[in-house]
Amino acid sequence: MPLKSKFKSHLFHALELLSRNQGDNLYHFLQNLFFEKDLDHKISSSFNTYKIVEQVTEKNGIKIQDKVIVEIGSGWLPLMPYFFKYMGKASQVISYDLNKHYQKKNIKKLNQTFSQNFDKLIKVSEKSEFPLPEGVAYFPKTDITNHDIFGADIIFSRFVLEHVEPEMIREMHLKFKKDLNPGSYIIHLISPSDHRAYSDKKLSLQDFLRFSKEEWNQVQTRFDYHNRLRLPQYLDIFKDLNYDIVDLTYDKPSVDSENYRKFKKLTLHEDFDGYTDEELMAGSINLVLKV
């Protein structure tokens, strides 16, 4: 394992030693040191992945501009709901996450940086808490089932779902459906792949397939959960729910590549019997839901 992973893998081990309030404040202090030197990586990407959703939902026909969104899963920055606001015209986004990652100081760096890389004029709220422009909402720690979401016209959510529990995907889904109108819009991109392989290169994406739930759970922490589902496994979920899939697409193995080939020396264990090789190795996951 490269020090970095290695280093890494211990890191979040130590933050789980200590109280949630220690961790998380230690957690945030590390994560801030790399704030000002990943920001402009991190506006390209999201901007990157707002092409996606652009792409996903002119092929759907899906509106996005004078729409509310509702993001699930805030991260560290308000990066996908200054593209819904600023390039697609939503007349609100509102974003929900079960921690609390915005501070102030960054927000104001990425209204800065943001306007001069876009040319856009931001105008803060003066009733938000933190520095957001006027129709961007944000709800930290907030479990978004106990949240009323009526007036939704889109949920979306950027390489989220990876890291939720099963249980926690299927009830936020019935709550989609309980709240939503008919004809609303749900859309996911989602990153099953293991995420150590990134930092890792000898790993395969699909490393973790290797070990037992039990296993994972000693390898994994709260600070990197990955629940592992395999495509067929979140698709299961979103039918058993009566939702209608609308379109789905996600990247497929070649047997010639690297990947297929670090793949095939893994030996899977059981949970993970009877799928096929692309259902286990599909990644990067676009779907689109309709209630």
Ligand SMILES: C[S@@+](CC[C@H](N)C(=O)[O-])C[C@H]1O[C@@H](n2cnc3c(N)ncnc32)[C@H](O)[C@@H]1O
The other form holds:
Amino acid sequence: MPLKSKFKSHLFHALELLSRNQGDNLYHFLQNLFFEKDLDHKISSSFNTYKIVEQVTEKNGIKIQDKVIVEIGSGWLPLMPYFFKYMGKASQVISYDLNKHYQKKNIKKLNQTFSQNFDKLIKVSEKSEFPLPEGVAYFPKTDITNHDIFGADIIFSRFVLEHVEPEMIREMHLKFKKDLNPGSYIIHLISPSDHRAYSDKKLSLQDFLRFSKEEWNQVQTRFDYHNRLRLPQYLDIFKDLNYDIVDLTYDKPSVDSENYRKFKKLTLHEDFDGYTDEELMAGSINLVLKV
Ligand SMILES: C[S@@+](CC[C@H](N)C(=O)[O-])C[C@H]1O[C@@H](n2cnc3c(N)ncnc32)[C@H](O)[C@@H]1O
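Next up, can you give the form predicted in complex with the ligand of this protein, since the form predicted on its own came first?
Then the entire complex follows, led off by the chain already shown.
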């Protein structure tokens, strides 16, 4: 295992030994240490995501302009809200997160960089605790499952669902069914791969499928929780709740690829018996649900 991955894994396990509050604070502090270096990369990666969202919405006749968008999982920066507002001309973007990761200084820096890179004038709302533009609202320390989201036209998430326990995904979507008007849309971008493989190139993107649930729970921590759900399992949750799956795309590694070779070397745990290789390897899932 490369030093960086080993360090990260040891660090997360050490943080878990602290009280929940202390662990969260230290995690937050350490993540912030690496913030500035990553800003340009984060902006360009979110811009790429926004281009995917544009393609998906255009293909399905979903309008962003003048719509109210709700984001699940704000993360560290309001990047997708800015793209929805400044590129998509959404009327309002409301972002929710269980944690409170935004920081004034980081958002100021983002405002500066975003406005330079995309030639946009960012008019900051005086009312907000953070220097966010008018029309962008942030609800930290809020579980979207317990919050009213009446009136949203589109619910959006990026790299969130894979970190949510399956039963919570069900509960969340049961609630969306109740709160949203028929005809509203939910767009999820899901990364179902083993995230350890992004920093440890020797690992297969499906390496974690070798483990039983108990073994995997020894490897992961609450800071890098991954539910390991496979594509058909996500689809079953949404079908059971009577959602209309209006669009679905995902990566299918070719049999000549290095990813496929690494995958075929794995001995998978029996929990993953009965799925096809394509179902097990489905990556970068983009999903549109209609209420
Ligand atoms: C991996 S981060 C992704 C953040 C961001 N969307 C991005 O693309 O960088 C996942 C975030 O989802 C948040 N989250 C998970 N479940 C949630 C829930 N039920 N309500 C609100 N936020 C949630 C977590 O707190 C975490 O900050």
